[in-house]
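Coming up is one lone chain in structure tokens, specifically the form predicted on its own.
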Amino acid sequence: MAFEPREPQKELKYDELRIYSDDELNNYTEEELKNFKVKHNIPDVEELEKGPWPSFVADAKREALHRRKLSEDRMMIERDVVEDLLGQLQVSFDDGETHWKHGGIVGVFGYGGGVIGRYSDLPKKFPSIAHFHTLRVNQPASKFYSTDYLRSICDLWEFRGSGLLNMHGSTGDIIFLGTFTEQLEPVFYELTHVLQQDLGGSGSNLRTPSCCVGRARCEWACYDTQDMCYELTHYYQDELHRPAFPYKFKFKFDGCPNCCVASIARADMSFIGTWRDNIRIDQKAVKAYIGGEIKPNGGAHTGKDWGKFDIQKEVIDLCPTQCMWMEDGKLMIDDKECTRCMHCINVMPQALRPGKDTGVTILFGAKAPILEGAQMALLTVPFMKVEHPYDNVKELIDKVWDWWMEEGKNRERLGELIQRYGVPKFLDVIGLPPMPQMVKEPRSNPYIFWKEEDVPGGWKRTIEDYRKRHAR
């Protein structure tokens, strides 16, 4: 079934929405940029322009010159916002500390998230960034954009903000960097009523779900990542916009084990596409790879002579479970030992494909090192079939959230709660039995703690009863 949005979508036309003319958007020459100096002395900041890599400082200077040449009525916040930003950054380098402060809660009416309040602690020296609030804008699934949309949001932010954007934040959102409090509601109105765009998550709530390109463009996708991301984003609107959790919670959707959005390392709940039948093998294509008729890795290594493709060295010997071998000129796979690492499929994409019985593996608890150290996600559900409207997934999510909201400490991520209580307790909460796939390595602790209900007869059984059935 083709993906369909929940509501009619407007066709955005930049010529109807644009704020600036072409002359205003291209209001300086490269020669003027070359001779441009910001109003503050920023020697350390300008060091970041040197070297072979693109520099945000160079981009910021372009924006500063552009704003300097716009007329006053074409900007709703102060002209010098970017120049003052660079000036304060230099002071931060000088002092070895940040000069941003959080001066309280700021946001838009009805939402508790989506806006990150930020203020300068040097407002008299840098008045244009006395307020420098950030807005998170919910990106479309897989980050598909039209040029009309991108031009429209750039015009909007040029007019009501600093003109600086981050495409994208680590959660996935479009990041609008820097505006005054008075512009928050107008920006929010334009986004929601004109551009049909919502804010993303911030604070102790569900952060903006993000997904890989999925079936829109990838042949390996084992489920529709875009549809699942879109459905859960709409279904959990309250959790996304009104913080009620102990801390942040992230969904990320990877269509296959290549993990292109790195959900296994960055999400409290990771959905990774997988299959439970056999890898499909085209033996003719395998021979074509061996014979050099098809380039390995989709031709990605073209341009350098790597020598003749060696299937033993480049595929079979690199299998983590050694479940592959050649037999009578054919590639054989012991699929029950396969861990779905995707290496063989990536090297020989025309010869190998994921199986047809597809679904998701669900993992919990990945996070960056904020309170405790960084941790990877815990494999919890080895395989689950997923189809719209994903009621089985929603049921699992609700169980996890109920427990986390009841037992989680302030600023404690789900992974830290699982560490504190232990995996057996977490499995009890979600109603799953322990499975071999959850085990990282064989048990090294010799002590096993049984529950009374797991022991025949419970704690009240007597040794005499046992001896009746087992002679000495």
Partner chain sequence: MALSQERLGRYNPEKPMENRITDLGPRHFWQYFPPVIQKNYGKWLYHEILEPGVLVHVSETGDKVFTVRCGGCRFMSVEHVREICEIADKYCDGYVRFTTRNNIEFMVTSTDKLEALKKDLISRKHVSGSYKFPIGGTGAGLTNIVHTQGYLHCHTPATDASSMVKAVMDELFDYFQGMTLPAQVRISMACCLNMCGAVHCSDIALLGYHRKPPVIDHEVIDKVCEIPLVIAACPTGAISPAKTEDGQKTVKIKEERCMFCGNCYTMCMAVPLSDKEGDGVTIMAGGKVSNRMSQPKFSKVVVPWVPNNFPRYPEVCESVKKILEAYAKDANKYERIGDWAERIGWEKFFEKCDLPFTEHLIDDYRLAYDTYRTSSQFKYTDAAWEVSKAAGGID
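Having seen the form predicted on its own, please provide the structure of the form predicted in complex with the partner chain.
Here you get just the chain by itself.
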């Protein structure tokens, strides 16, 4: 199964695109690196070069040395940018405070997001990071790359920026960290014209959607997370680049209820793959697990001796709905009682597989604590078939956005709006009936907001009528 991109994809060959020669790329020796000192005194920062975990300081110093040895005209911002950044980090440690100024409105023409302005509040001391703006670059779905692409963005970003980046930011983008205002448009121009690559979202707009590894390398993906992420990202480009929302809005696509991209905690609209038929059982493999021929949980527990695998104790007894049992040496599942938590499948991946009639569960309104506390997403659509081009999903999205854009207050996330208006209102807006699955339990107070049309005769009454029946 191959996919057609929405637009023909230019093939990127590093050798045709490159800025730096091999000599420029290999311009220092290990010996020079060992003896290299950055221009500032940074003892606490350098302390972080020790220890086994990869040191971001040791890495940054490589870039600092590399820039020192490049010729001045081969970098469009100051060569000292990395050294100044490490210097400012040391001052931040000394002061116990950040030294980045608040905000700064910069961007590229026509977009309201994708660029974050950043300025040092110590520009005299660290002039090379006086401006240190960020660009968010929209990653390909599930973050596979070719080295041609990666090497090309490295050259671009070393030439026009600091050579420092995040692989990746929390929302999923590649983050280009640190350049001057002058270089923002040139970077964007090169990205779009040469690399056929767009920026991601920031501010009150659709943020860069992200997805799990999905069908590319996981047996549990219940729908095509990559394709859906790609299609919706492209379909909603206007919403992604031009802030028109009350606040940020995130889509995240998890292929199964294991939730590897944490959509249920982080996405205003969370898609979680699921199925509605039966878990597929290979009884021969079940026996092999029981017999100890296959390691449980894909071998995840082999670092410690947990004793012989016990299907009763480790699978059947841990099933949250107690819907499994052994019968004549066979594993039985009462699938209509199953809540698809994935535990048994996780423990015995060679014996159990999700069903074949798959789709998504859709939940709304997750967010981090700002402002009224963290929220997890509300189970709203139990099951939806999702096929390219996902018209049923788009229709639902449009209804949600219409309401949120109309009623949402400045900086009010969808989850907060749902709380403010109540779930019944939300269901009314998106045209769905209620179901008991939407709540953990029914309300324990009877304070129902009955509507006038719910009550026979309506609410229009006169006190005179009442008084005819009741003396004052």
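The shown structure was predicted, so the numbers you read here are calculated from the model rather than taken from an experiment. Residue numbers count along the first chain shown, from 1. Whichever C-alpha set is largest while still superposing within 1.5 Å between the two forms counts as the rigid core.
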query: Post core alignment: Val381 C-alpha displaced by 2 Å or more between these two forms; finding: no
